[in-house]
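We begin with a single chain expressed as structure tokens, specifically the form predicted alone.
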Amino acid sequence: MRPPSYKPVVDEFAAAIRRGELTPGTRLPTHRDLARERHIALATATRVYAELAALGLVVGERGRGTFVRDQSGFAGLTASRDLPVPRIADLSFAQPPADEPPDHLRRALRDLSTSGDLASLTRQQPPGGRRHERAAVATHLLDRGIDTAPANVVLTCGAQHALDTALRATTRPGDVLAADALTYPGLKLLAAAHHLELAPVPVTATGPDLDALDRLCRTRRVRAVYTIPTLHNPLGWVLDRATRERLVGLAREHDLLIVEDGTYAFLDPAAPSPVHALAPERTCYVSSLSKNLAGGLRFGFAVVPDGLVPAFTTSLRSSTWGVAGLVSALATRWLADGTVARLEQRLRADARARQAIARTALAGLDTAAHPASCFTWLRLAPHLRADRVAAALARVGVLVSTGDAFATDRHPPQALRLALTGPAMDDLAPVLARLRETLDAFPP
């Protein structure tokens, strides 16, 4: 059987790219030019580039063309963290700064070791957590603007697990999940794992294009919408009250489930009420203590509508069952004794100080960030490509996240997300200066 007519052309381009004959950033012929040069149909030329894109060898940009991707592995959703030189800074991952010894951990472990209920921490916990621990989270959420019963709180192994549980409990393979055209990369991984169709909603400078979401829901059967209304990752916006109310109105009109991610909401206590407070009957609110306490703690939670609690419990029983007893005991102790609140206040001040440093270091560049966010979105100049910039930065010991990791549509922006909490405060300005020098070294 003869191979399809486009396969030899795909193989030829792939071999040239892998041999280095077509270098990263090379602009390939337009679809029409390729069709004319190779004497193939326009649809066949389009298929050639689609196959090369699926192989990760090229990327298409709306209005600009098709370009050879950098193959060093430092861009994309699962970027390499194995740097070719000693690491100077990790700007790819946002986590609480580790500048001070965790004295609260030493105290808590010492107190737990002398408690009379120590043996209970090694026993199997009920799926979703023990009632008094759910109650501690429910009390904590009152300061977030969420008033919920402990029975509606489900404890999980981090926000990613909470999001996974929400999708397991509420969607089926083939369902359409609406999400911002730029959004949290973990959602993309889960959508692929659960065989969900991610439908991108265009974004503006201040939030999602809700007119576009409305049009989408009128033409497709959308099951749910994922939203980060406070301290959006990666763009940093905070949706105003009117936008939140309109989102809720669209969800009710089109019978959408809302999955609200509040992971970074603690950084802006002055933000409007969560979407959950406006529509608790159809909103799953997910969050964790990963960004305000410790990334390795793996303690998260979901606030679930009444009718979905059994499905969430079943989903937990089929996966990890729940949070380890020692972890939930530590986390809820810190919620109750004010440790989390004190650390959040410190982290808000830390984030504002780091943003001030970034604004000075990156002045004149095209950036977007909330004043209290722990990351900055950097749009690159037209002659720069994110994959090549990420590779160049890796060669000087700096890790970054590229825009395609956050994109849910087929045309990722040439941009970087810079997590500002990785370096020590005193090192941040020199690291950003090194980044700027690397950008400036690219010829225009």
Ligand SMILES: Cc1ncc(COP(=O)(O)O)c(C=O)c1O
Contents of the next structure:
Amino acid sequence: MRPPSYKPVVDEFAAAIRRGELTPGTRLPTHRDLARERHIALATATRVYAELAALGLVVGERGRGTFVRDQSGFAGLTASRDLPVPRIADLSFAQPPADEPPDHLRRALRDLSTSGDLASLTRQQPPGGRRHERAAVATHLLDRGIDTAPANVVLTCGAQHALDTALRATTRPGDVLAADALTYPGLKLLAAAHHLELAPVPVTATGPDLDALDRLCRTRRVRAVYTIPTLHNPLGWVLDRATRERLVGLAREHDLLIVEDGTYAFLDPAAPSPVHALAPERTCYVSSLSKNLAGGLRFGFAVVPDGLVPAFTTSLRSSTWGVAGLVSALATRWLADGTVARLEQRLRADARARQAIARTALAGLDTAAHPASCFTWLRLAPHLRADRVAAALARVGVLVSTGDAFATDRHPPQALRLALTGPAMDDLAPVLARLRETLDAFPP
Ligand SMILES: Cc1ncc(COP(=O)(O)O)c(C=O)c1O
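Let's compare: the form predicted alone is above, so bring in the form predicted together with this ligand.
What follows is the entire complex, opening with the chain shown before.
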């Protein structure tokens, strides 16, 4: 039987895109031109682009045409490039789902190009950011339960850079940093880079074991404690108010700096006040627009106690100096004009819908997740090893993170963290079904 007439054209385009001969953003011929060039029917040309879009290789933009889609996502840096499957479902990394064309980006770039004093964006920016941009972040943070002066806001290139800046400004090599026994992997990288000793605080289903933190502080001189009180990565907990107060009480008793990570807090506006609101004098609050707007923007911030602002500024000068002027201009425009608030509202509904799908698809498995979170933590059955499961999943095109990446102690759990925002909403149930089939295929 002859292959359908669209198939050779699809294969040809797919190969050219995968080899990098057609680079991201390249505009492809219109359907009509393609039909004419290839001597195929218009309906066949339309089918070619539909197939390529289904493979994730092109994107059609209404009224503008069809474009080669960028393949170099975060997963593209890791294992996915040469996997023998046409389309990767990336559950390894959380970022806002990319199912809506970024009209706000096109609009903001257009507006910016006609705004006055554009040259100011090309001049060296003050470390920590321009005053009106710090003020825009301070206003945004009011909704997050943080009331701060713009002078206490320091702009950074994402939350990871804010954490880096905080540790550089406040710790010395050899200092002890307390962190949950399972925590955000980027913190582990930073602790190693700054030669800090990470002291694990055991975790329970509802939060860190604060009795254990207390005991740790009585036996060791602990400099700081890192906490993700709202929608913990990876376990999804939201600490209740009493636990937050107890954490602050321990920090005061043992003179700890608190490094609070609010990166996912926007997903649960009903959560208790941030720890920062309880102890602004000893809390560095870090967050970014990576999870609610765009990770590629690299825009983040820290809210810093008065006395630490100069140390943060010096710390910034030893790394990136600050945020690119163009980036902070875009980000603060989206904070001020309501774009971020609108996207956050959409993402809150999106995360809840994805959690509901995951609850059904993974029913009966040993999971931990908050209904508002974009993660599910999946503890594996005793006969399974996380690395083997992750490798088997990669072979069927599903990328996941394994428990060891999150462990700060020597007992990495045999577990997977699933970031539910990777696949399109309609693909999530089939992808999780594929995950389940792969688990079931392991002999007991
Ligand atoms: C808890 C947590 N904090 C910080 C970050 C880093 O965010 P950013 O991309 O803004 O550096 C992440 C990213 O995954 C995260 O999960």
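Residue numbers count along the first chain shown, from 1. Remember, it's a predicted structure, so these values are computed and weren't measured experimentally. The term rigid core refers to the maximal set of C-alpha atoms that superpose within 1.5 Å between the two forms.
Once both forms are overlaid on the rigid core, the distance between the two CA positions of residue 34 between these two forms is 2 angstroms or more.
Here residue 48 counts as shifted, since its C-alpha moves by at least 2 Å between these two forms after the core is aligned.
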